[in-house]
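Have a look below at one chain only, the form predicted alone, in structure tokens format.
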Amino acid sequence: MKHMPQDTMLTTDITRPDPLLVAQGLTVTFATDQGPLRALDAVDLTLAPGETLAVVGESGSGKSVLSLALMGLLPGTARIEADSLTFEGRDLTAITERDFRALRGTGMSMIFQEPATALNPVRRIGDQIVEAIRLHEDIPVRKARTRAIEALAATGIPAPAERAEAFPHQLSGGMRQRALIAMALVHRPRLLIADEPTTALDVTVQAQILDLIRDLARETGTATLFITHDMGVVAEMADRVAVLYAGRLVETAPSAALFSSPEHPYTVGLLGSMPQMNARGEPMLPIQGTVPDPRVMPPGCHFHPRCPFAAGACLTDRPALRQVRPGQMSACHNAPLIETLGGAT
């Protein structure tokens, strides 16, 4: 049976702009020594253009194998099953490892989590913005390099032209994530995204970071997945929001509906875990347990042998993504929670 989209609510409305991305079904499986390994199990996104939606779950939930996934990038060890994935209207599982070359970089573009070993040490900044550059465009390199400089420039970096001729060990790792992102938006690409960008800098960079990439989004109008296990973030970037567990969606909504009123437990739990999120003096409630071995996974909802509320039908039954309140939904037998469980939340 053909597995039928869930976000109909996202995909449906009129007055939003048609969709640029597309994932229905999605599921990546990966062959390994002890057999098959499902890191995504049909997951269903859209994403409109000049919006920020962010994935968000553990290490291990199946973030950044989304973004692989989406970009063209999985290993060949990897197969990719989907009843829809589109990027404008374009089917990504029917092209060309060619045509999807010639898509990367001018119409989705990605920053990686460590641009330590996203760049190449033993090429000088510029050079590889302008290799990136000559690409997609047959330019001379003077003109490429002054495009270069210009998109150093607009990520904020001091004296563009000198940073050009540094190689990346001779940067901070800041001005090293603001080359990487002037890689990635050096040809305006319609989709951005940025799988865990901040991760490995301190709180005062990663505000800076964050800013810029917002900002020059804006500016573009590109759209941007951003993806992230750190729920400040989220609350600082997003316009929607999407939390996997285990290689499945949990819960899908708007920022401010998910974070006033979260609708599946797991997302209970991470919100629990943010100590901005916790009255002064009350303890975090951080979530119990580990994610789940992908190849030994629990029966019925994966979640419920770290759920407080599991039971019935969470032991046996997979929850189906369903509509809980407008432009909200929720894999939980108890969703709506409050109403479910009379505020045991």
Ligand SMILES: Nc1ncnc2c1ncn2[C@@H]1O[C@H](COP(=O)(O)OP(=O)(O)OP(=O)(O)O)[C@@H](O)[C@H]1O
Given for the second form:
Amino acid sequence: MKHMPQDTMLTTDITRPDPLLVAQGLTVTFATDQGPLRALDAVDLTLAPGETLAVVGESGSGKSVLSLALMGLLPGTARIEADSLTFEGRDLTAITERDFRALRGTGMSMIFQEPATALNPVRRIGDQIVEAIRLHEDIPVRKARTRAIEALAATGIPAPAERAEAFPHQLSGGMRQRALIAMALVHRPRLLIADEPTTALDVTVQAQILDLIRDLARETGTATLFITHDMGVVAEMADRVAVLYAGRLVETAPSAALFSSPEHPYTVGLLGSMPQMNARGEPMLPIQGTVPDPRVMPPGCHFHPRCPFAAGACLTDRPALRQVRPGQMSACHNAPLIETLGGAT
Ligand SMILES: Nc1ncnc2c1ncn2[C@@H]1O[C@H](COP(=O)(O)OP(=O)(O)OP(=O)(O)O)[C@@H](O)[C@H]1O
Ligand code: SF4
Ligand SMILES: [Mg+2]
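Return the structure block for the form predicted in complex with this ligand; the form predicted alone was the one displayed.
Below is the whole assembly, all chains and molecules, this chain first.
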């Protein structure tokens, strides 16, 4: 299915740098015992060099599948289809596994939600970073060790030379995540994918780690794809936001526009569930209902069983992602929402 996303067309403006990452019509289907499961459905994304794009959505919306697809790390049961999927102009669907391995680490790297499982428990932190460096660079161990300690120091780990000798279990969760950030950025990749990197950490440590990722990415000019279900984190981190619902993009917008004038009822619901949005300190207001089973999607707009504005075409026709105002796209028959919500946005 060929289609030309308007979002991508905008990036051909000659005043903009070439995009780092382009996905058009990215679709991921898993073979399961219960039949095919479409986890991502025709997702269009572009990421400019140095830009921070937040990908938000509830559990099961396809955020991790998206990040693993971009990193070439999906299991063999997954089938990837795309009209286009490029990183620095290279076609990721045609790249060999060997070239993808070389690209991971140097061109793009990833930090995961749970730092404990991403590190080898029986190897010293410093040795693991040295190994990561020497995987892609032919330099002596001693030189790699100096680089590893510098990388740990850059993440604010106190006494980095001593910490390099520690095993993962001897460090706190926050320190382990810093070590992983050091490892991910040691080759100065152009793209960092951070998949819920702070959800396993204490709230105060979360804020420090977010600051660290943002500062290091800015210093090194690294673009960041930041995956989260926390709109507070989006407000902190993102230049632009992509909202995923049941494997589809329902809204993309610059961060400021998304918060001031969301153009999809699902985004409005996500914003309503931000704790700080509730001035009376009432508990979070989750969106009514749950994400549908990807194998039994409702007809029309996939969000219609949960949408307070569902009527008419919503029940029969799938809304396409279309531009509502410059830079902002929504897949909603009723966008712009200003009249639907009675000016409440
Ligand atoms: N290996 C797999 N095999 C089959 N289905 C999978 C696989 N991995 C993910 N899925 C399915 O794909 C959909 C998207 O999952 P994904 O892990 O991307 O969600 P998520 O947005 O990252 O959620 P969370 O916020 O809980 O991390 C879900 O329906 C999930 O069950
Ligand atoms: S298309 Fe209709 S059901 Fe879907 S989000 Fe918009 S108003 Fe709601
Ligand atoms: Mg996930």
